[in-house]
Structures are given as structure tokens and as C-alpha cells.
Amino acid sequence: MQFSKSTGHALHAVIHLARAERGQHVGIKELAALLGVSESYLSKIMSKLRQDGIVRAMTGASGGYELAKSANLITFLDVIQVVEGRQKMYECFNLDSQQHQLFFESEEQASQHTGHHEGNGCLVKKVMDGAEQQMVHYLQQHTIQGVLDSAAATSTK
């Protein structure tokens, strides 16, 4: 599994905006130069972030981008979902295949694990969903401000 380069650029762009002083807007030229990407490519990413309410675009001579909310309220998951989407990472396939039925949980097994009678759950999907839930939880726990705090702590040592 690998996140797209756009996700990495979005996270770095948001971190750069968080580092800017309050009221200081960072222009697309400056941001693109910092990230080493083209302005048009970065503009597409920033547009998605703006539409989702993570950044705000300011027009005029001193225009540019700024965070739309506090860096301690923006999680890694927020930014990743803007770029990657909010769909599940894994979907079960070949549901009609006789072979695939071997990997399904019966109603009896489901009730033993959960106390509910929701059988016919794909066992592979259960494992994948569990992994995704752990990753989502981890990414929700890490904010943009947390990265800045870690960077500050590292630079003072």
C-alpha cells in the first residue's frame, strides 16, 4: 500500500502553511518552490484542500494561502482523505465463487465472535477492515501542530 505523491505534497504544503506567521499568506509560487513541484500541479491539490475547508485562498497583492482552521484541529487523516478519497481500502470480490465461500464466516461463527447473527462476512475483509481501522485511528491522533511541535523539540536539542 502506498499513498500518492499528491498526498505527500498536500501534507507538506499544509505544514508549511502552519509554520507561517498568523496573517501571513503563502503564495503558490513560494509554496511550489518549497516543495519542488509545478505551480499548476500544486494548485490542483490546494484547490481540493480549499474545497474541503482545510486551507483558505486570499486574493490580492498579499494573497496566497493560509490555514482555514487551527493546525491542532487538522489531522493527517483529514488531509489524506481530501487527496485519496474516503472510500474503503479493501472490498471483497469473487463473492459468487464456490472457492470463495471457504473464506466466509457462518452465522454460528459470527455469533461466537460478536454475539450477533450476522453471518456471511468475508474473513479476509474482516482482517483488512481491522488494519484500516487501526491506521485511521493512528492518523486521527496525529495533527499538523503535532509535527510542528516535534520539529521544534528536535531543533532545540
Second form
There are 2 protein chains.
Amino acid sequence: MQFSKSTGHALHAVIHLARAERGQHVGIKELAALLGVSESYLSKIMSKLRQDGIVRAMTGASGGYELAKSANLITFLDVIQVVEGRQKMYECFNLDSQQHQLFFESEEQASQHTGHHEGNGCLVKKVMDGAEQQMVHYLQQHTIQGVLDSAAATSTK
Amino acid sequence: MQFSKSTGHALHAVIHLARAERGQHVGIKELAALLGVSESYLSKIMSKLRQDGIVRAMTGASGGYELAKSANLITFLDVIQVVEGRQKMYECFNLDSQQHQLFFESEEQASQHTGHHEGNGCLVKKVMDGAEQQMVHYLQQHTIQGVLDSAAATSTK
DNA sequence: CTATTATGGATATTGCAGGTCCATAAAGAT
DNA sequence: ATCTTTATGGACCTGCAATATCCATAATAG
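Take the protein just shown as the form predicted alone and give its structure as the form predicted together with the DNA.
Let's see the whole complex now, leading with the same chain.
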């Protein structure tokens, strides 16, 4: 249950791009040196960020990366989902188990009337989804610009 | 970024034990069949749950598992941490990177006075830790008993 | 044209979750 | 006593995904 290293690299890379002057391109060489990772590996991550519309890329001399949109429109969640994907953090693999039948045995009868299950689904999953939602909401409220502001506040304190 | 299958099995197993009569032991055979996993694999998980004081185990004929404490004292977090461990979900691997020095270069000077860094640490990690805390808090507030109550409410609805 | 830079495919490497097997110990049943 | 039942823990296997590298190619500036 850990975020991948790639997620950390992606976040740090995007933050660095946000610090660069608008319109200025930052090369993979510079980024890789900054983060302390290989250029080839980081370029894969940057490529994903580009495909998902987080950054823009320019080939050729004096090319490189820049943010595709304003830093206050890029949330932590946006960047994280590029690397981690968008699957739920918990999936119930006991769907056909007796466990669930026990949970809903009374409801089975009730659904004879309505023709469908009212509270259908795994109760464990309900809680886990709720927990995930708490985290997702927090990550959605924190933007890259927020980190820059926070850094500025810390520096001048 | 997913909870392991083992975590799901642990949660379902504990819930089943909570449904059993107090003082009654449930064997690994029954649990494994219920969850649809092998006995040998599930026994590893149960063993961990025992070591962490979530369940008790009895060897010998008519042995098996039972909860070590009341179901309303066992939170989702308790069970999850048994399987997933207690490490943080995010660790910054760019500790020595230029990135951080940029963030705190002004603070470096400030800390000449106090002798230590006030806002020491990676700002990315601060956000990630905050996000984790949201989820942890939620999981800490949801108990095994809560699921049983919720199941009862659904059944009689 | 040439130098520079990103891209994407192919290909290791590696760590770990997932899973099995077995020898051992403990406890009840006969 | 010993037999059966049950949990325990060590050793081991396996597949896959995260990590990581290399290279041929394309695009662009000068």
C-alpha cells in the first residue's frame, strides 16, 4: 500500500516546471539531474504526463517540457492518477462467497418484491470506498500552485 | 496503489468471526471455504492477526479462531495495518535533490538564527501525508461492529 | 544539414504479493 | 497413551508489475 516512486518523481517534476518561467522549456536532462533519476526513466513518466494533458513537450533544440495549463488548475490527484491509474484501491474478490449471502439473506426475500437489490454490494467495499474518497477529495483540493505558495510562505516566515 | 488481496481476506475473515457466537471457535477450513481461498494461505493471514492481538487461536480438535476483543473495538485500520504494515504511503526519494534546496534556500538563511529548520521536510510529502491522514482517520472511525450493524439495517429495510 | 531533444518499442532486472508444502506443536477425544 | 484435529512457522515457488536501460526514429531550431 504505497505510492510508486514514479508518482513522487512526477509530482516533483511538475512542481519544477511550475517554477520555471512561463513559455520556457525545461529539458529532460535538467529534470533528471534535479530529481536524481535517469533521463530514460523519467522520460517515460513525462510522456505519460503529456498524454494526459498535464504538460506539453517540444522536440528539437531548445525543446523540452512546460506545463500545459496553469499550476492552480493541476491538482495532486491529476498527477497521481497519471502514474497510478484510476482503478479503485479496493476490489472485493469474495463476490460469490457465502459471506455475502449471509449479509443479504434477508434482503434476498425483500428483493422478491422490488425485483432488484436495494443495498447491493459488499459492505467491506463500501467502507473502503468511503476511505478512498476521503483521500481523493483531499488530493483534489491541493494544487501544484498550492505547494509553490506554501514554499514561499515558509521561506519568508 | 491498491490494497492487497490479503487485506480483503483479513477483513472478511474478521467479520465472519464477529458473526460467530461468543466463545465459539471457527476453523481455518470453514473460513477458507467461505472466502474461497486456500487454507494454507489464509492461515498465514490469520497468524498475523493473532500476533497483533486481533484474534485468538486454539489448536487441537474443536480449536480454531475467535476474536480477541469486542467487534466494536476492532477498527478497519487495525485489521488493515496487520496486513499492509505501518509504513507511510509516500516517502520522498529526492531528499538531496536541488528541488528541495530551491524550496528552502531562503529558509536556509533564516535558520542561521534558530539553528534548525522551521518548516523542514519535503512539501510534496506534507501534502501526501495529509491525504493519508484523511483516509486513516476514516478507517479508524469504522469498526467491524459497524459493518454488522449496517448489514442488519440493510436486511430489515 | 546538423545538433538537439522527445518518443516509443523492446528488453532486462528485481522485489514482492500471492500461493503451496511440510514438519512440528498443541490440545481434545478415545 | 496415542490418535486425530488443528494451528504454526519455515522454506520454497511463481508470476507480475515497478523499475530501469538502450536504441532507432521523428521532430525542430539554428
